[in-house]
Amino acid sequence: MDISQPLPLLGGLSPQLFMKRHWQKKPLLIRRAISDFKPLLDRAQLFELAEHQDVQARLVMQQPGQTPGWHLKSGPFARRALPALSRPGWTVLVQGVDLQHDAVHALMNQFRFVPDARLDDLMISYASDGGGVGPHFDSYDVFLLQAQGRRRWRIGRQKDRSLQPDVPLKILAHFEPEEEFVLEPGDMLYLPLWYAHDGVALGECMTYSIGFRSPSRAELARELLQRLADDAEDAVGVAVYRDPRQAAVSEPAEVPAQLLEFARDALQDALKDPAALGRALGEYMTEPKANVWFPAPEPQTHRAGLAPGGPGRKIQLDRRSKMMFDAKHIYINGESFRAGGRDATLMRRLADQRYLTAQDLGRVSPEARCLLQDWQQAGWLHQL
């Protein structure tokens, strides 16, 4: 992607200008972001996805006159468990549709001017007339693409983030909208994190939400420390605590100061290798979600392995695969590999493009080819 070229998707802004002017700064309404856009899944296909055990789906229903006025239920949902289409005020939200559908995955890839480490998933919401999830804010950036029908959005910066009590959804108690828009198919609205918004369907509608991951400091600290702990023996050695000069004590319950110092040194040793910290981060950011599984390759593919070249014999990452890199490592689906030289260049190209041509494949070393074959047999990539 040429990040300096204007994109209709961004209202004629280049990715560079969009990131400079709007990203995490202010909203952007984009009329006809995708001209003549049609839903990539129809209603029946979306409802079928909501039936799957490995797909996260939620049903939100408004209950006027009741306390609380909202009802939330988690899937999977049989079609007969969903309300009648004629009933107003209900919404089905299906997460991670990009993992289930190639065209949806391709749509989400149009937003890769933001680092993959931030790009999370594409959620589809179907709503009957008047459906929505109430005024709320998200702790992540989002593009809201109207796919079918019309939806009215009210948005505001919202200083007061207090929530309604005893409600199963995080609905703002005192929503203060500043702007209002009605989105038609192909229109899109970008909202920075924490920007309050309320979308209400004007008739039957579908909206695609492209969300961006924003890990908290606590989340990163917890996950990285756990991964570093798993490698602690290699990082800090197996030396045991010794105290040959320990004197007799009259207060045996007090933790010895030298034991605290020993523990502090062990922790610092575990953290002092920047490559270890970077490796833990890369593995965490590419870890597949718990509901993601990779289909086994066809038996003939498993036997044949990767062909060295020929017309049309490129390899392509499976849409479920997450692949990233840093200066020293390649990361894929929670695993890390050291890479250097031409192999590193080609692996980084695979991560960026999500495919390698037959010509590229012919240039990898035998060791890298074996690695790619292992990934193929795991279902992480495919040869076309």
Given for the second form:
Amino acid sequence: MDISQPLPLLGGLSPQLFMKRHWQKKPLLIRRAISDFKPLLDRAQLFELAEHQDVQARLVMQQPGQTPGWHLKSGPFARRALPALSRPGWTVLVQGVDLQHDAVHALMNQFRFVPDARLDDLMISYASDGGGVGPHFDSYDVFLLQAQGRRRWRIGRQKDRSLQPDVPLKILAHFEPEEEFVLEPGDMLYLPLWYAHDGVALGECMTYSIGFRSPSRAELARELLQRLADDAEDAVGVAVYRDPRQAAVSEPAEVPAQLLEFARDALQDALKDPAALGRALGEYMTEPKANVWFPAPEPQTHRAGLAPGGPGRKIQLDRRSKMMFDAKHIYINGESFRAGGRDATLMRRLADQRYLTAQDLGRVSPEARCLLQDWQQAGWLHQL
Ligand code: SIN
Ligand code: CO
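Form predicted in complex with succinic acid, following the form predicted alone:
The next block holds the full complex; its first chain is the one shown before.
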């Protein structure tokens, strides 16, 4: 993608300018971000997805006059478990539709001017008239693309982030909207994280949310320390605390100073190799979500394979595959590989473009070709 070229998707801003002026800073309303946009899934297809065990879906219903006035249910939902279309004030939200549909994945890829490590998923919501999830804020940056019908958004910077008590959803107690827009199909609204918003369906409506996760320091510290500790144990074996010189104690409740030293050493040891930290981060960022399964390759594809001298065909990453790289490594679906030279260039190209041409494939080393074959076997990539 040429990041200096103005895009209709960004209201005529280039990705460079959008990132400079709006990303994590201020909202942007884009009329006709995608002209003549038609929903990629119809209502019935979305409801079918909400029935799947492996798809995360939520149903939010407003119950006027009742306490609490909001009702939340987690999926999967049989079609008959969803309210009648004629009933106003409900919405069903289906996460990770990009993992289920190539066209939805392709739409999400239009936002790859933001690093993949930040891109989380594309969620689709269907709402009956008046439906929505109430005024709230997210710890996500989000592009809200109106796919079908109309939705009224009210948004505000919101200083007071206190939430309504005793409701099953995060609903702002004192929402202070500053602006209001009605979005038509193809219109899009970008909101930075923590920007308060409330979207209400004006008639039946579908909204696509392209969400960008902001991992917290605590989450990263927890995940990376766990991985680093496991790596250290793999490298040197299990090292247990030993205290042959421990004297008898008259205050048994006191934590031994030597145990604190042992713990400090363990942490320092786990953190001492900067390459290990980078590797743990890359592995974590490409770890597939718990509900992701890769389809086994078809037997015919298996035979065609990526064997040396095999038919020259393009390869493409499966839409579920997460592939990234850093200066020393290639990461794919939670695994890391050291790569250098021409192989590294080609693997990085595969990660960025998500495909390699037959010509590129002709230039990979036999070792890299073997890896690609393994990945094909795992269903992580396909030969076209
Ligand atoms: C929705 O699509 O109804 C909710 C999107 C959001 O407010 O984040
Ligand atoms: Co939101």
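Numbering follows the first chain given and starts at 1. The term rigid core refers to the maximal set of C-alpha atoms that superpose within 1.5 Å between the two forms. Quick caveat, the model's predicted, so the values are computed rather than measured.
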Taking the rigid core as the frame, does residue 217 move its C-alpha by 2 Å or more between the two forms? no
Hey, does residue 112 budge by 2 Å or more at the Cα between the two forms once the core is superposed? no
Residue 242 C-alpha relocation of at least 2 Å between the two forms, rigid core basis: yes
